[in-house]
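This document opens with one chain alone, in structure tokens, the form predicted on its own.
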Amino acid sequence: MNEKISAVINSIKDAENILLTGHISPDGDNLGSMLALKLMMEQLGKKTTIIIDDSIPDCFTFLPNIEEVQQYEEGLTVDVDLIVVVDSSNLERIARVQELVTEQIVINIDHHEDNNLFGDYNLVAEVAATVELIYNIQQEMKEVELTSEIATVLATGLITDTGSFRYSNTTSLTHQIMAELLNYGVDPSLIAKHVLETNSYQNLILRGKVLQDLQVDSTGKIAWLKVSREMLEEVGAELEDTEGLVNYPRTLKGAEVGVLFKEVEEQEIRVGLRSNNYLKVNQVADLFGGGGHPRAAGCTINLKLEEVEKEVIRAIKEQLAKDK
């Protein structure tokens, strides 16, 4: 991996104008990776822009330099010679930001096992979070100091992508990195308060309404929730108020798979998939052009909500039958 890290570092040093981007439905690992890279590149004197094709959930607005993250707008152009894509298993995951990828060199930094190695340089490894790879880059870049701001955004990525170190992707190395970050003034309680323990009024009301309609298949192995545009409007909620809902169906006793269907537009449905023990939900997501981890994945499907629900549940049942 050291050779790959060196290639990434050399490409960054050779570039002048750099675009950073990541997947839609931004999470702590995605945002933490981009913000850490921006702070690192600024120490090198690089002009760096962050653009994603989505809004930022309120729970991450406390992060240092979060105001630097721009939302993609139709017709936007950039003058960059290097694009760094983080935490995305394929280019489709960055949605319309793909339109900005032309002749530039592309660096792909990711930790998903189904990454299709779309970059000119691919730093891809099965670690707990993409921020672990960003930390490794920083450790090799002697010109870049590890600051409290960089440590905070890296720690946020670790905490969110490991479920506060509860998920099976957590390793001893993950804890070692977190221990080092604590030496730079990271406040885990502050991160947890913002990301895990603060909900809007609309989020809580929406949660109650959505949970009332929890559905379970006849075997009890699949549980799912749906969030329609009508439901959001009824409680005055936004899409970001659905944050965290994807984790509820999986916690049903006896369930192997939990699914959340979110209606972004009438024929644009985001699907979140989670599993407990054995089903590789990234294989299900891949069937619909998505991706992710074996236990956590997602995709976007351009059909009506009822059709998406039917097709995805059918695909999960077929996958469960194969994995028996």
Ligand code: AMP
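Throughout, rigid core stands for the largest set of C-alpha atoms superposing within 1.5 Å between the two forms. Numbering follows the first chain given and starts at 1. From a predicted model like this one, the values you see are computed outputs, not experimental measurements. First, how it differs from the form predicted together with adenosine monophosphate (AMP).
Remark: with the core as the superposition reference, the CA shift of N10 between these two forms stays below 2 Å.
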Contents of the next structure:
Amino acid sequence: MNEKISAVINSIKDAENILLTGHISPDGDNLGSMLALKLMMEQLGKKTTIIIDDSIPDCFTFLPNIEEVQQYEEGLTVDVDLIVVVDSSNLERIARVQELVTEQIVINIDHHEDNNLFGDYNLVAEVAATVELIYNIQQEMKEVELTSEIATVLATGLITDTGSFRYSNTTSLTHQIMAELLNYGVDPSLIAKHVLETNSYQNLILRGKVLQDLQVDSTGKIAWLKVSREMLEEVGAELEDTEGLVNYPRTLKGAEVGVLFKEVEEQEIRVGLRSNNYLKVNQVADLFGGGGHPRAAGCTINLKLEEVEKEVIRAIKEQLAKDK
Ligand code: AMP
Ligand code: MN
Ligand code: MN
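Please give the other form, namely the form predicted together with adenosine monophosphate (AMP), since only the form predicted on its own has been shown so far.
Every chain and every other molecule in the complex is listed next, the one we just looked at coming first.
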């Protein structure tokens, strides 16, 4: 057995009370990883708690046991001897849940190349999704049965982090794991219906509005969209209704990079970055204190929307000169 996996398994077996957490703006990969671990640990008789510093997007409320994910509240305390952090390149990504990290042993399970190995045990590998690593752990735990619930949450992570097996992070191993999960009762059409093929009314209306104002630089390589507070108010939408928009600009013919700027507050802009073939968007995000993967990254910048737009597009142009 891979010694990093056996170290993780041993510390799980040695623990009694375990806290599971993951990054803010939760996605299918971190929710799937935490829920699968919880179900696996329960089979071992462990007491587990999941806490994240954010709410759960509607599209994931169908996941088995999702009601077990608690939202962090100021002053909350836990009595645990082990903390497992999933899908997060550094501890800052779990936001206020950091306040619960004191003397406990920390396990870091992740697939971001900029992971800073913050754990006492680090299971970090360049795979398409963190759920691949959770699947590897399950395969090595002889006492833990792969149930249809575990298979479903793992498959959701694979589907969301690979864009349904279309992104360049997809490997033959990703497909092999998915094939195996399908043998355990996963319904891929149900997952797809919830996470990919259901949009709120506000999302569709907002999409129309936002796409009308598509911006493109003079070379045609950078395309971007902006969602201001004003636009959200006009259609009665929430930030959550921007789901999926980040993927549009990079589909413009000839574009290499697509960007989505979201105005969370007047001086708090969330930037989503996507590239097609060669531009390392995580290096651009890193300049602004963010991170991610070479083809999908993000950051939050505390400036006005117009300033953020100018700064980020300028940084992308510089990165384009390096990566071309
Ligand atoms: P998103 O555009 O929010 O879907 O994020 C794309 C990728 O970038 C994901 O892998 C995130 O984990 C990562 N990411 C997004 N925002 C940040 C941030 N502020 N800091 C570090 N990584 C981020
Ligand atoms: Mn994630
Ligand atoms: Mn992930």
